[in-house]
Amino acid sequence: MTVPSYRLLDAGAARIAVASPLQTLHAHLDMVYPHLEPQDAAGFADVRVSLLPEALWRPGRRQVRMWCDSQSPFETYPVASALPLFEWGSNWLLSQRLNAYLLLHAGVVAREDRAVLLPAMPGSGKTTLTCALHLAGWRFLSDEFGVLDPDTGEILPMTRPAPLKNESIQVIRARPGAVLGPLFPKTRKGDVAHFVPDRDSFSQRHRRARPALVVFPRFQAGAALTCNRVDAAQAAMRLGLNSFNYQALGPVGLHAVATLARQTHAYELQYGDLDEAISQVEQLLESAP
């Protein structure tokens, strides 16, 4: 099969080139990256992937496989779910390659270039809170990667669509200004729809921010809001645990998380109501040094 030409997606901290003959995938990419202008894909890209359909063995069961550097590290997906495969697969590839930076598993939003990092394990409500903060007027830097430059201590945006899952889809869709891509039901991670950051966030995807606050979110349905300070030593340990490449960076990673923990205030935030959580994060930023 002849692989079609690549298209380049410039997310800020990284450039992803993707090629595929699947017109539905390109239509979905147009929906979730509506603010990116066309760019020449012949130059450098951190990751180059191809999504190619597998041979059709049984009607209605056609699959797509993702390739990178002549290897296919992922299982096939149904052709209709090519976009989730691309988003998850390219994120995994980036987590293995961007070792010039410390990559925290965190949502990141900013006000006046003061960044709030939301590190959390999957299922903690990180993506939902990140999207809700963005809709409340914060600049969207990332949902998946807190990209920390260890030389400067600054955060680089990784502006890509945020994958909402299951109940979070309707929670965010109901909020004013929310733009979501198509719904992909019954994927291996449940129902998925991608939240689209606004035009300003995409246009400022090369504008760095200075970390001002670290919030470890934890959603619990029906829970009252609680917010507790986390000391610097505990914050550093938890930042390391919520990192893709902390161990791979060795002393550089240790120094980066220790510096970040010393220079910011950190809190653990349990919430059951999004608006209460947003108000609390805003108050914490106002009181942050």
Contents of the next structure:
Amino acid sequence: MTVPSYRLLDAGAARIAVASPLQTLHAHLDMVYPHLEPQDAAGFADVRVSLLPEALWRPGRRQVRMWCDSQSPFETYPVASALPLFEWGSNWLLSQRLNAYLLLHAGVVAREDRAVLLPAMPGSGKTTLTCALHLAGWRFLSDEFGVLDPDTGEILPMTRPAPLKNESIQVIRARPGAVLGPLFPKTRKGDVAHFVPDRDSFSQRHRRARPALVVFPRFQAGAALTCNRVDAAQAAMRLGLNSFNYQALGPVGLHAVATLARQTHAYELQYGDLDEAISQVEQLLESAP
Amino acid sequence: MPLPTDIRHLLQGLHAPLTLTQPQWERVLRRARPVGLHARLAAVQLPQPGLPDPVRRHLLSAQRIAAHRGQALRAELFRLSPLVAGDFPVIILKGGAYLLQDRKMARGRFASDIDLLVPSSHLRAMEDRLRRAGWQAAALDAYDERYYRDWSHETPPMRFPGSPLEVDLHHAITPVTGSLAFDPSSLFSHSEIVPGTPFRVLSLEDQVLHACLHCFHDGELDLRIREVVDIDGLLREGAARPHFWEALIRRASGLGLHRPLWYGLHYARLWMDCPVPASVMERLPTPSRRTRWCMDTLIPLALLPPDPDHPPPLRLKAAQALLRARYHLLRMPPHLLLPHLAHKAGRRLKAYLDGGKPTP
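Since we've got the form predicted on its own here, give me the form predicted in complex with the partner chain too.
Whole complex next, starting from this chain.
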């Protein structure tokens, strides 16, 4: 059998290769990865996947299935939603095999090379705040994965489009400079549209940053801004809880979160207004080590 | 038929350092992952200097996951040890045993459950002890419960709350209704104590035979290439011992396990370059030409990791279906098997009609 023709996406911390006969998927990839120059797809890829339409005789709407290394650990999606399937599926695969790094469930933005980590559970407004900070002039490093190199303590960018969900789509679209991909209504996770980081963030995707600040964000509609310092021991525990692979890394993971918590300032930030939250994070970074 | 290049690299890489380009490495890793051999590859390859950075990262990643799983296995064995009182022998089978014995082949080997073997007269006692200590069995319907009790060689799997590992309690290593069923009492008399633990393990010869049985005469087909890698690892450890091959053949004859041993040796030689002396093969009865042709057609298709660039082809699924049919026939005589399969099919159909997904 012939090898399908792959398209290689270099996100910084990882390279993802994708093959598909679906023209809509390629058009959508062009929209959400507009700053990636064509790459030699024969080079090493951390994840290599195919998105293939399911047989026509199956009942219901035409579905697409994602394959990786002859396996398909995912549910099918309607063919029109191939992009969300690709983004979620390839992130899941990366989370299984990038255990050379500590993977935090966190957005990461930076000023110069000083990074702010925004670790949070789903639904806490992490993606929205990450995108809003980026639109306010911060460098975008990642949304889903905060990738920490335990050997050096540095953060590696994983520059991929950030999946905005439901109400947050309008909130970010309304901000000047926001570039969003197509809207995918009623996916398994609700309405989704991908926020596209700017050209500078993509071109600096191999430039590492040093963590200076950890902010645990929590959006609460209508809430006044409250910001409390989190001590290092508690910050380390919460970083571990917001990690994909803290447990699996054993002593390496423990050492990584402890060092990260000691070398940064950590805060808990509850907010109802995005602009207030942005200026608060700006101030916190100024006083951080 | 010669092995595809990346599978050859993978299998060689389980014993000796590889020098490959990055794209070649990527293909080897893609063959290794679906069959769970990537951490074994890491155990051999990581010590070598000069690995390309991305390759080192992926091997390190695999090694860390394997270490984490190994830790979980040790923790489960630690929890089990107070339940072994010395009134009857408790044998740890397979992965748990290799780890306890600190066998070289256990490095990077993923284990997903713990298999215990106790004399059938003490099966209930051991089960009660596990329950009293907090292990819980998955809820089964009456039919499955009876299947396990009457026709299988193990009890339904049990799990300690919060533990990632299941415990399977066996009273034999072959299905009691199968054509290769034998009296397991000599497994106990040949077993060895593991110093510093209350557990026993099978003798090396019996471990080889058990791995062969499991690979070529039993249950699930996924990940089966790992069993051939196990067989190869055990044989290489045995090959260093005096009189190992004679003892192995004698034991296989004693238990009536010539055939599974022949398959194990054959594929370990063919795929892993296992140093089995030609004289050993000559002393074992060879399967008929027709059987060999069937097995040499089906086994590589069903066991070797498939082409990573494509969904599994139809011929692979067909080969697996045929081998599964063979396992079933070896497991139960037709007068038990047919009603059993009919029951399972009926249940699947009912679940489908009820609107649920078919159960496996």
